[in-house]
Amino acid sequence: MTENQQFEVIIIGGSYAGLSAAMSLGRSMRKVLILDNNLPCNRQTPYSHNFITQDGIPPAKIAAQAKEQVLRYPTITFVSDTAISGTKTNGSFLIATRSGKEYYSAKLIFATGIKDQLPDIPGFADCWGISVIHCPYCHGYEFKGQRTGIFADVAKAFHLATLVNNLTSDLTLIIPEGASIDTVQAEKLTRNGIKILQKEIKAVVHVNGQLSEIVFIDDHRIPLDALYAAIPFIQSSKIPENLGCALTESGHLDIDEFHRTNTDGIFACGDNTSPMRSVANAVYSGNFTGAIVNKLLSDESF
């Protein structure tokens, strides 16, 4: 069945960035549709941190409260569905969904996030967001003083080590076999008492997502309480690229200072645009993007 509806703005992605953008627009009485597949990237993370007023609150609780508040605005519609394609025709965007519905809008906002490419290591996915973590600002304080590892290529491992070193004196870098560390990096790591292992991980041992030790391919084991991991990602949605939106070298959607992509009428916010992956940053970027889109709609109709 096909359902055609016209909106001023369609927001694809209804987590923190998308909901924040919708609130900006809803308070200006813009007719907005939020499409969301209910699969936020932090769905396994037990608590959100480093977000003032919401520190230590489960992410799902923050999202539920945000959704309830956003939907108080009568011009906002929330639909649980997955956007599968987008086209531009006659000055409007057409978004088709998995359920067979079609929606039109003058502007698009992608708040679709990114999809982490978890390595095929037993136990890794079970611990992701719980004790195998990505960000010292989001998770580091909770593991202060504990046995900590960093799993990344040399450049990213060194960068994380500079940040995590302040949180624990028991820090081990796990970097690829054969990777080279320059003299300056090696001297700094040694001076700070940071251990270096160049081994392939065989398994992550845990209990209900709580890491206890890492097993290497040679069966060497080290006890750990937390493991920072810098892993590859892809965009969660291919629609922006299919509509001509460019990516940065890092794989994020390329936006300007007003969160505009290079495709006219398309904007983006949240994790799909920035390496600063946090709920607080997503809320900020969504709020800003919604205000910018409202300004453009106002200018066009005034």
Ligand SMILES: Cc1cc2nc3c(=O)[nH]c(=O)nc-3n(C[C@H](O)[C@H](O)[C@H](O)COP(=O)(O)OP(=O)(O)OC[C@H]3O[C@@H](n4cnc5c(N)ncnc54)[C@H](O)[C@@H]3O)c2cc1C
Contents of the next structure:
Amino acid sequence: MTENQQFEVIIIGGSYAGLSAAMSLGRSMRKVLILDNNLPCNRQTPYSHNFITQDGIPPAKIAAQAKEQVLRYPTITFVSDTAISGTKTNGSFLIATRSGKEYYSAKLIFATGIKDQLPDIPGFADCWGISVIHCPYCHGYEFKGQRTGIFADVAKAFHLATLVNNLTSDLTLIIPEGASIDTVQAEKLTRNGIKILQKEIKAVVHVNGQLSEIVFIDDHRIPLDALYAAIPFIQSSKIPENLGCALTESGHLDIDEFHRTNTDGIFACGDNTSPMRSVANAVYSGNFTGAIVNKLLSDESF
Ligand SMILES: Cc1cc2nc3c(=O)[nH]c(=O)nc-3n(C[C@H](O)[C@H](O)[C@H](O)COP(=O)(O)OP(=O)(O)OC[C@H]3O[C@@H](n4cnc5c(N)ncnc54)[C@H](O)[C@@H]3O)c2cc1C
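Can you give me the structure for the form predicted in complex with this ligand, which would complement the form predicted on its own we have just seen?
Let's see the whole complex now, leading with the same chain.
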């Protein structure tokens, strides 16, 4: 092992959460390696919203500015590569990468995010993050007053309907065929003038990602400007689970209030740990995790 391979902390994932953790650690003079393969979940979205100082800015621009600021701290190294495996040996973690490199550290932070499992519906992926959206706080304001759909299971569709109802009076829920809605929920939806369709979507019609119509399996069509979609996800990296980190029922990495996973020395932050999916939350949780890891390293050597 050379000096270039040994770090106090390796952060896997160098987007908002990872860079934020790195800044706390860099400002504490910790020797940190960030490994990142540049696939943040919001990469197709033209503008990011709801983060003060960065509202309406392209996501990649926010990340580039963050990276530039983080790399001013000389103890931080950023490597564009994919972490492919992790092992724990003699109190040290070994991370191997796709390009064949090996790096070691005392602590690991996973800021690896999640992968949305887009349904195999023609047009859906093209519109993802543009007019097929995941969150009213991120993109709802831009579609206020417009023809809006919600595509989700009943519980998530109802939850989203309560939020989106404030943004538009033209709202249609598209829920699975055969799913039952309880009578109280159905009554509230009707009272708010929300339409319900229980049909399978065949295609999303769009121009350059801007949705114009939803086509159903029976060829019924409805015009829409925006579609909220609550879709499944998986962890972007399997390495935490392979190192023994537990997941919650929702599929997030299970962490305590100090962002410790159940595996000693391994921490996690950002989307991979939280259903509150936003750049601001990722930045906060990375910042906090970096401080916690620094405190632990400080205590261990004091
Ligand atoms: C379509 C869409 C639009 C959104 N719009 C907004 C918005 O307008 N406003 C807002 O506040 N939030 C928005 N969000 C949410 C926001 O993008 C996320 O909350 C945020 O990106 C989470 O940051 P993160 O660092 O945890 O994960 P990510 O940003 O997803 O980054 C994870 C990083 O880890 C890297 N990585 C993963 N595995 C490995 C590995 N094995 N080796 C190396 N690198 C790895 C990835 O390449 C990536 O760079 C949006 C989300 C989506 C999906």
